[in-house]
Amino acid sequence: MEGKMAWRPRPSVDDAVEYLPVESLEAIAERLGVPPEQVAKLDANENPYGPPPSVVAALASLTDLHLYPDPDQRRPRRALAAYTGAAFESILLGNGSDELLDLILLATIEPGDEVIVPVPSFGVYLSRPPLFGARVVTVPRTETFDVDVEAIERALSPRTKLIFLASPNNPTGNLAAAEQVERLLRHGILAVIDEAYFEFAGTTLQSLVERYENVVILRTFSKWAGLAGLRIGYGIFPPPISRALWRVKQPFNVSLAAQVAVEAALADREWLMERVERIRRERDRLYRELQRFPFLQPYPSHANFILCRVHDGLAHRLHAHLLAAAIVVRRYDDAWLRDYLRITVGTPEQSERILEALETFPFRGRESDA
């Protein structure tokens, strides 16, 4: 080819460990050869009940789509201040909390800095920092998936800039203890506390933002509010960090539709919290039922999913067995989680489909009884 470019991506892009998102419902249905409504999509921690009808109505009534959205996000920030009790000035919305993670990295990282990630955890914490020039330092969690504070302290170095912590942690479902987080904060390192599943847990570390300048809280409307398709996240930031992020964010980073959806969802949160409570009840029921199967070890969860260890190296085989029944759960290929599956808590009907499929899964114990 004539005129070949000398362009090539930065080495950090060539070397990046790509975060692999789940497939869309349409792609899964096409691959399985079934209608989309027959697929039990339980791999992305989406809310099976969706948003309130009032949110759909608010979106349908939008008339100003020819205008740019408010770059200052004033109306949704006021609604979030009332919902969270945080100061209006401390709140910033993002195109999903993923964008806020990127903004924090953009405002914080210099080439050669280090980011600590207790693993296993959300894969984006591993994939994004190298793109900003950071080195990711992974610190294994304990056998019960708790944060190993002493191991993190040993991993700290003069180049450590960030620690990513999720509470509840994805995919393990357990909470970060406040005393552990405070111990880490006393080292002066910025801690990013991702509370994407806050509403399901009913507990928060938000009060730390008022006492420390090196901690931020991130949340999302993708899970509890059923708005994953609109990509809305928000953060609660101490003033110095908030000011820095406003300087680096794109002016119109959150669409008009997303801003309207935030207001409408928060105005109808009684409807939403009733669905959250349904999911909590179903989570607890499904956890008890999963304990019946000798090839599974489910872990208690404070989120809207349940992580299961699958014994005898059968995780990928069980994933395929469920997929054949048009049930999609999250599988993993990394060293920390290759023997695990994560099941999103859906409707009771979807849970029954999982339990029926598990009853027919061939494993050594069942085969020997036959």
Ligand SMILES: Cc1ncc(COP(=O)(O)O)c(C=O)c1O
Second form
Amino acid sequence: MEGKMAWRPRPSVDDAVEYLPVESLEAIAERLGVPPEQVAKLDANENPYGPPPSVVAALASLTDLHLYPDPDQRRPRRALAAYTGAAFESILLGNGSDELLDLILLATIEPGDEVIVPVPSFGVYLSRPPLFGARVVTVPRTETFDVDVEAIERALSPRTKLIFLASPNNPTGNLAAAEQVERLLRHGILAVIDEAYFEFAGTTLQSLVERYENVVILRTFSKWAGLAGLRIGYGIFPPPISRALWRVKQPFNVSLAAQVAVEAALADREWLMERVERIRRERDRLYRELQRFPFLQPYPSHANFILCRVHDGLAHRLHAHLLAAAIVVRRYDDAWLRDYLRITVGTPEQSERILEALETFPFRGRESDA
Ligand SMILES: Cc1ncc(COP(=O)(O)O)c(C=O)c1O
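For comparison with the form predicted alone, provide the form predicted in complex with this ligand.
First the chain shown before, then all remaining chains and molecules of the complex.
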């Protein structure tokens, strides 16, 4: 190539943490050489039932596609205010809750600030802050994956700007205890409570937003509402944080399709919650079934996935064994989760396929036997 390349990425981009990617259904099917409908895609906590027909119909009859969407997101915010009981002014939508995580970092972080992440948790909490100039301080959870409040308190510094707390936590499935969260809030640091799996858990820490100015709640339509493809997240924010986020967000961050889908999905809540209930029942059944395999230790979950500890050194081999049966579950590369797999709870038929594949996993007690 001619000409000298003067462009370089910022050093934080070069240093960016890379994660094992989640592949699209199409890419997986292509790689495995099977039709997409044969793949049990249980690696991204998607909802196998998708959205209700009424949402699909609302999307099919969209008009005004030549106009930009409402930058103030008024209709979906009104619908979300009614759904959550939170004030209209406190609600802001994002292009997935992933975008809201970025906006919070953009509005908060100055180079050299610190972000606390109780690990293991959602990988995005580790990968995004450095891109905004923050240093990530990881604080291991306890053996039962509870937040270790004392350890977090020891990790606080004058540069600590925020702490990410998912409840239920991905991938461990457990809830954050309200007393522990409140104790952390009293230090005055911003806590981002990520309730991506709220509808599966049925419990929320939302009332804290009315009592503390340093807490935000994030939710998504990707999981319970079966709309991961449309990218819809929202947050409930105290007034000063909300004002800052409105200043930093792109005007048209949420598409017309996404805005219409929010209203339609919330209008058809009964349909959706009936599927959420099915997934919860299936989760509890699958959890019991998984317990019978000597090479697996499943953890109880309040979400739509089950984390399993796999007998020493076998997680990646088990992942490959399931993949050979066109079943894709989540595996990990990082030190905290190398011995774990996370299985998204799908349909009863998908559970049966997993259980059948597990029956044929060649395990005789020791890694060298497998
Ligand atoms: C804890 C947590 N937060 C946020 C997200 C991202 O949600 P969204 O699809 O709205 O960006 C996920 C998705 O896996 C998640 O597990």
